[in-house]
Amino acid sequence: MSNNSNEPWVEKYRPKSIKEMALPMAKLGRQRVNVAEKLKEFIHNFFEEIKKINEKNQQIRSFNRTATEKQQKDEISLPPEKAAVLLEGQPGIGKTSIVYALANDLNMEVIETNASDTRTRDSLEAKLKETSKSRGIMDFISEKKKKLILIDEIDGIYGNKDRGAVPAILDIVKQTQFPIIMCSNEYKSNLQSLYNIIPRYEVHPLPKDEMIKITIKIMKNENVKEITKEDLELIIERNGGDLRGVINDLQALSKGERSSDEERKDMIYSFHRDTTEEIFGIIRDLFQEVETLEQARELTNKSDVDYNFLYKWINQNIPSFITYKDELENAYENLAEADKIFGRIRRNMEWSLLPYFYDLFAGGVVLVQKKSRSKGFRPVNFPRYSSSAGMSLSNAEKSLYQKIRQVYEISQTEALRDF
């Protein structure tokens, strides 16, 4: 149906400049904007109002070093709303897209941290200098590219071991050499002290028809003839406006062989039986949020996932997910030890063995994680291959997959499947 390419056609095809994209309606209090306009504007303004300041700052040192105390001066900072803007939209309608779009249009670096993430003034002020400090943060002055921070789901501020993160960003803001521009995909009143400072654009998914335009962009770009247009149409009603979701439904769709009308369209139900459930987010939960084996038996039994598409997703995402070499080791002993059971479930119908199998793939390797978890983000992969889909081997599994045929008559698919 495609390509056997398993880069996440989301990064693929996510926009270099801000010419490539399909800006998304913006409204700055009640009135519509240009929300790419605004952010240049934003963003050419700060540097020349920063620089000001600088100069101001340097005459007001240099009269520090030799005044009384009672004659000393303090410094002065920009304003919040000069310094910093926020993006609050529901996920997926491309509002970091656009920051990394501008960013390149203007030859700027992006630093990037996720406030969901780092949730304390300590671990939030250390991010930011640590991902920072190799770039030359202090010395960004002198350098020829610029700087433009990006903060990142600042709405997972919350509740009480969040305290101390909002006053953080807000002293970030006022002491900033650097552009901020924040991304919320939802409005939080713990936020109040934030929106009352800054400019909040409230950003919205675009329309049906643009969405169509793009979709049927990337078929025509990856060689995907067989979905049509009612198809694209029900992938669009089903994310409500996440065109990210859209573009990774589309992606899946497009790993099957050649399907019927009705196939396709239980595919699609399929991918979205439970929104909150879908297979992006189950695996995030299962590697980030699951603490215990009863939290992860609650999640995969509500999932309506089927058992052995999520087997397959997992496997493929434990290096995404499990970083440490002991850690991963453990992980996939779980996981072999649920494919012997999964193999004598087919060879002898005994389903009664099931939920075991489920407890190993699932629980018993998410569980292993006691360095790698991170509530940070973590790309989610599609899985290589599947019953319907094709797949590419690498030179070391080829020459695997031959020594196995030395023994055993099976394909490629039964090789990568059984062994």
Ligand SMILES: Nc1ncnc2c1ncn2[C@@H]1O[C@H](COP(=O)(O)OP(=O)(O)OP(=O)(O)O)[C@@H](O)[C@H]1O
Given for the second form:
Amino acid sequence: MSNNSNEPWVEKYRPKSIKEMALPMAKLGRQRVNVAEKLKEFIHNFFEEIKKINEKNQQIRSFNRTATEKQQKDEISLPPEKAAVLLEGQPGIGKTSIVYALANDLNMEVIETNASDTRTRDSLEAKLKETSKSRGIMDFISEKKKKLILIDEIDGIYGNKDRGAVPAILDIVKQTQFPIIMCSNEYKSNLQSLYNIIPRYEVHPLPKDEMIKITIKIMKNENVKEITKEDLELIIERNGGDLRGVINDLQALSKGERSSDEERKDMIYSFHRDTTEEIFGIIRDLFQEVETLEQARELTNKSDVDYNFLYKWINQNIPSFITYKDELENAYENLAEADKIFGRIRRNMEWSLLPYFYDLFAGGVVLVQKKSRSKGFRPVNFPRYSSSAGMSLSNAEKSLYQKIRQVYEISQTEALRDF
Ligand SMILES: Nc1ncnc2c1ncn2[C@@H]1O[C@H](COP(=O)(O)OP(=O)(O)OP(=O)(O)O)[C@@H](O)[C@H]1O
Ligand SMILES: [Mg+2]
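The block above covers the form predicted on its own; next, return the form predicted together with the ligand.
Expanding to the full complex; the earlier chain stays at the top.
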């Protein structure tokens, strides 16, 4: 592993194995469960069952080859509850980390995709193809590795005009040859029928004393001396359960010059003040003001929101600002490209590539706007929370959304929800 000072601590200290991590409390229905054990079981059972299914389907296929049309049998698939599970919980509590740690322990490769990209299915297929494609000497190794599919932000998935979000997800689930773990930040009523089918684990934030232990270890390792236990407690309190936020703050704070207790305290308070207001401004400026890559960089460098956060906001706001189909397509194309780069960064620890990731998901997305630069007020959408549906839509807005919906095939409720 390279010793790269650009490496964000949240990645550097991502646990490599379940054994070395503090497991968050999780519930399945009312029952408290060990989520790592449950996931392990799920993965194990998946491969046993899919093997049987594949064997049966082979028999069905060979039967069908000689059977009359009337006698033809349908192929079968794994019931959805055995093909996928959902981890639900607020941002930064370790859902993604559990999945990667587990994959490491089981010597599996994680194929990660993002559900708020409407082309989840295509992009997943492309990624799966890419990994099984010849890769020279690595081929031998990766061919042997089983795959684990991680679909993030399932709460952001769009259905298209003839079908809702849930059938779109179930489509993927039905056809999968690999176990699927989905992540979501919150309960979504439009996903209720999905919850009825696949196991949904509610993951809770780590308790404060665990967070303190984790952060103290990091400080020791980074040789950070001036941050006190009081600072730590304040950071943890300010982040409300978000361990990723805690670690990001810690890294930012440790970059400061030697400072007094008061100065550090002020700094901690400044980290999250106005974050929401700030991000609203950044999103508007990015989509509506920025005209060059240089300007996009300036804007993203200036803000101290982390890339995870910014990425989600940009992703969520694309359909609000970009209205032409070809521009939308280009925007999503660049976002997918950004995803690819990030996958590479994470796999190979190439943190020096992080600026290119930013360029693609920020500049790359907003600069596709050529024909129309939306002027005037456009709603900025909060990625994690949805406001109540479109009572206050003006007719103009309604017809605009109608248009977006048609060109981009997002569901009515999904389009309206964002107002
Ligand atoms: N023992 C630990 N257990 C869990 N997470 C840890 C631990 N030690 C450090 N971390 C850090 O905590 C962070 C947890 O963030 P992670 O990305 O897993 O959250 P998440 O729940 O997937 O968030 P989101 O919903 O936004 O995707 C990671 O950056 C990881 O490095
Ligand atoms: Mg995550």
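Think of the rigid core as the biggest set of C-alphas that the two forms share within 1.5 Å after superposition. Residue numbers count along the first chain shown, from 1. Quick caveat, the model's predicted, so the values are computed rather than measured.
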(request) Tell me, please, whether between these two forms the C-alpha of L335 is shifted by 2 Å or more, with the rigid core used for superposition. (result) yes
(request) Take the rigid core as the frame of reference and indicate whether the C-alpha of I318 shifts by 2 Å or more between these two forms. (result) yes
